[in-house]
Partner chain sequence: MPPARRSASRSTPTAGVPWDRAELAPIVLIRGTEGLLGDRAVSRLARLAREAASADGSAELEVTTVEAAQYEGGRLAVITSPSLFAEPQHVEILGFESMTDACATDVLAYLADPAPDVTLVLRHGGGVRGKKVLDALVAAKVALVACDPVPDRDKPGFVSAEFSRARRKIAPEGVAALVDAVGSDLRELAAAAQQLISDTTGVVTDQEVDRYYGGRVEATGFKVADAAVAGDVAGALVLVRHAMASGTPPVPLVAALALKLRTMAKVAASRGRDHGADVLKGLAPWQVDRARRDLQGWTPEGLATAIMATAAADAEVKGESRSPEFAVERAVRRIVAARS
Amino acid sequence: MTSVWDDVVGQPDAVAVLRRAVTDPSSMTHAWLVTGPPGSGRSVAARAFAAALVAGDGGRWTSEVADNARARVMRGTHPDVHVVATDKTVITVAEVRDLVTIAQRTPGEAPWRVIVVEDADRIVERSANALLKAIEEPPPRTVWILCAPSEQDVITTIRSRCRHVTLRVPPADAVADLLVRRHGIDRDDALVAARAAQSHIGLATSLALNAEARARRDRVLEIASRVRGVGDAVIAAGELVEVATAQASASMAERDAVEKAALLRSLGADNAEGGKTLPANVRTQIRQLEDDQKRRGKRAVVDGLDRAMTDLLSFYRDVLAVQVGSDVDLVNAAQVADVRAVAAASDPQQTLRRTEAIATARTRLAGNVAPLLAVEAMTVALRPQG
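The form predicted alone, please: structure of the chain above, on its own.
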């Protein structure tokens, strides 16, 4: 029998809690906080929970109506389920107020109106104040499902009013099974991708299906072997930032153009030629949109660099495992020769210093240090010492 929970990989305890809430009114509450590390499937679990709620059968598709409800939720077209996901740094007060307005509406066809906020960690305090009352005293048929990496990433006043469900990093075997089931990928290839992605489902899918993604990752891991001096380190840093910037620009360009065209149409200015012909209020809204897009683009660059650093950390994790004689499975099985070479040319203390340098660079990026400066300091610290 098909279940909405099939794609919630490696989370039996969390699924049991959510399923019970759908079928047992005493287990249900009006606000939920789903947390877990990147790639654990927070948004997948939230959408599955939303689908089970609107179908009203705990996720067991016993009727055509329930099956149709599930399909519309997963496609993002169900009128009683509103999902918020953002690439911006923060979710603004205006956006939160829009959500509060939506939450007040009576569900049109389902037992519940469900509001899913996939990036609740981006609700800052001034925005949280606008949300607080709606979560404290929601309409009787409204459910909030907030997602974040951890409880600490959510404003205290919000998280204290939610029931918490924690996801874990799914086993690589379970992620590989999902790739085989969804995409028909060879089991061995799927397992290599799952381990390389450190069980991040989205990244594992990209690595399994996209040769360019695999090539980019391989190029990042080569830094550990090819940085021999300061000159190499500076060149490697420049390449990392250049690639991350190019990726961000490519992924954002089409979306930015579509958003701008949609804004112009909504303002009745889509036939205007050039910014000078536009009224002042229209130019103001366009500037605001462009500012938002620039912030989103910067975040995309930082996210790309952070992913590269996570991959480097996985490489040095493997190096350390070899150096101390651990029998754990290597994350980077395809780079085992490079891992052993770096392990033989250094010692555990140097490996730990390198991981600390990468962790420091990630912290600096999160603190808005210029990407090139943060990455250069990291790559210089990765060169052989002594």
Second form
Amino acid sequence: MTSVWDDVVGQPDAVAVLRRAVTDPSSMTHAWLVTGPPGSGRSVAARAFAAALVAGDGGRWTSEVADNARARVMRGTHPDVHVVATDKTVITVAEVRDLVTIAQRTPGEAPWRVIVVEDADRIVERSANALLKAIEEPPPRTVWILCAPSEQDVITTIRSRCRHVTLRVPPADAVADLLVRRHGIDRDDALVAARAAQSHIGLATSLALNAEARARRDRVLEIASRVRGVGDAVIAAGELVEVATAQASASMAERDAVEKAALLRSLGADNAEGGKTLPANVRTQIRQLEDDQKRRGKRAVVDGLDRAMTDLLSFYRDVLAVQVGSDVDLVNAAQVADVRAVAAASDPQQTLRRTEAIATARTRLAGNVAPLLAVEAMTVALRPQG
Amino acid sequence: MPPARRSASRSTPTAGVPWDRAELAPIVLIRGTEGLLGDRAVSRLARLAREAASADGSAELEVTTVEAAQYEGGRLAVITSPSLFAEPQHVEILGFESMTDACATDVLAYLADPAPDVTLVLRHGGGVRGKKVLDALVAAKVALVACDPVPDRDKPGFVSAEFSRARRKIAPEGVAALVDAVGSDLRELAAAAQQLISDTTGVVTDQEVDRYYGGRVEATGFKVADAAVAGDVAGALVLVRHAMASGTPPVPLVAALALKLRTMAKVAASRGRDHGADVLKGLAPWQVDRARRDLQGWTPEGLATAIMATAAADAEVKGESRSPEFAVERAVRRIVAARS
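Since the one above is the form predicted alone, can you give the form predicted in complex with the partner chain too?
Up next: the whole complex, starting with the chain shown before.
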């Protein structure tokens, strides 16, 4: 029998708390704050909790009606569950005021009206002030579920009005089980992907399903053993930046074109074809959009490089683990030979210096240093040194 | 033997005679991005028109100057219609590259039906605006004057021509010193030549150039990088200070250092490698030659230190340090020290 908690991977403690809240009215409260590192499944946990509140958690209530309600919650179409997810940097006051109004309504079919805010860390102080009263004393049948990476990311006045549930980094085994169950992947492959993604569920899925993503990651890790001198380092850095740029522009190109078409349509200029030039004021708006898109593209390049650096960090973490003889599981199970070779060719001090160089490069990227130069300095520091 | 790098090289030269051979014609089109030469062509044509009018003994020449950006429809027809006294007309339309639509329409109409006793001079400062009108003018075979930017290798010739036009002589060393000192901007170079012509007598030598323009160097990030990898710490620091004092921000200075070191590392890596040519993809032959020469006196370890110092400096000029100037100077010192 499936339960709504199945997709909340490797979080037995948190699930126990939430289950008790569903079954035991004295354990229930009106505002929850779910925190956990990226990829630990905050929003999945929040939705599962919402589904359990609306229609039970599948243990006792097994009627068709309840199943249907749960499915609608997971899809985000249940009328009594309101999910707020944003891809903007902040949640504005206007959006929050809407939420406050919705929170006053009595649920239509379920015992609870649930409001899930997926990015509670993006509620700025002004928006938070509009929300305080509604979170502190909601109507008797309204529940707030807020999600954030950590408690510190949420403004104090909100934090203090919520009950906290902390998610941990799920164990790689649990993530692998999820991949096997959901996508029917071979158990060993799933475990390798889960470890390589360091239990980030989204990343693990893409590594397990997408051969290209796997190849890209392998190529990044090769740098550690491929770079033999300064020349190699500079060439490898050039490749790394090139790949990140290509990947970013590939993922952005389609979205950019759609946005541009939408803007042209809203300006009434979408039928200006055949080399007819646009009026000057329309051109300014288009240029502004293109500037924004360019900025977003740059950001995507830096994000891609940052991911590559995190992968390299995990490699040197493995190297260090081998060097000090620790018996923890390796993150990069597929690259055991390379890890051992690098471990044998260097000493722990060097490994630490290298991880430091990677960390410095990440800081520099965040500080707007020319990406190519920052990566070059990093790969140069990774070369074998006597 | 400096190869033709960093000079504003153009893919195709503009058609037409140079400014000092421009002759009067019913319609003259002056094209090109070099402002000084364009101005000279315009004033030369105005002088020629005046001379022609006075030689004719006819009524006084009337010169009208119109800015194409402020042109209002019908203006050209008003100016060029015959007046009661049948004066010859000389019309200059300047800034043709930012013409109004009305200007384009009127010029096209005028081209089909030019007025007698009128010389029309059009100054187009480059760019694609008004391409339709330009094409029509060229097709109608109007007189063309080209004012392309003068590439670095032709600048000594430009200076010599300036002096010989004033019937003066300048020694070849003097030419070289003058181009080194103020050669980047043609207007400045011409003004410097004019000053030397009016302030000195006899043949101008490099001592005289040095007296007027000594100590002036044109500092760019590339020159700083050249001096630094050559191990000339004093020269490089003078250039850094000079570049920053004359308004170059620190960020491009560091970028030039990084580019230089990157090219050197790539060229070093291309040696003794199966696919050496692949590594050098995207580099011009002169860059490769230059990097080969620069690599003398460098070890791989030295290059590594230099690259890391440059990356640190880039972080510092972008906010990690309170003194970006010092960060650049320290990077230069570290690069020189890394050279063995």
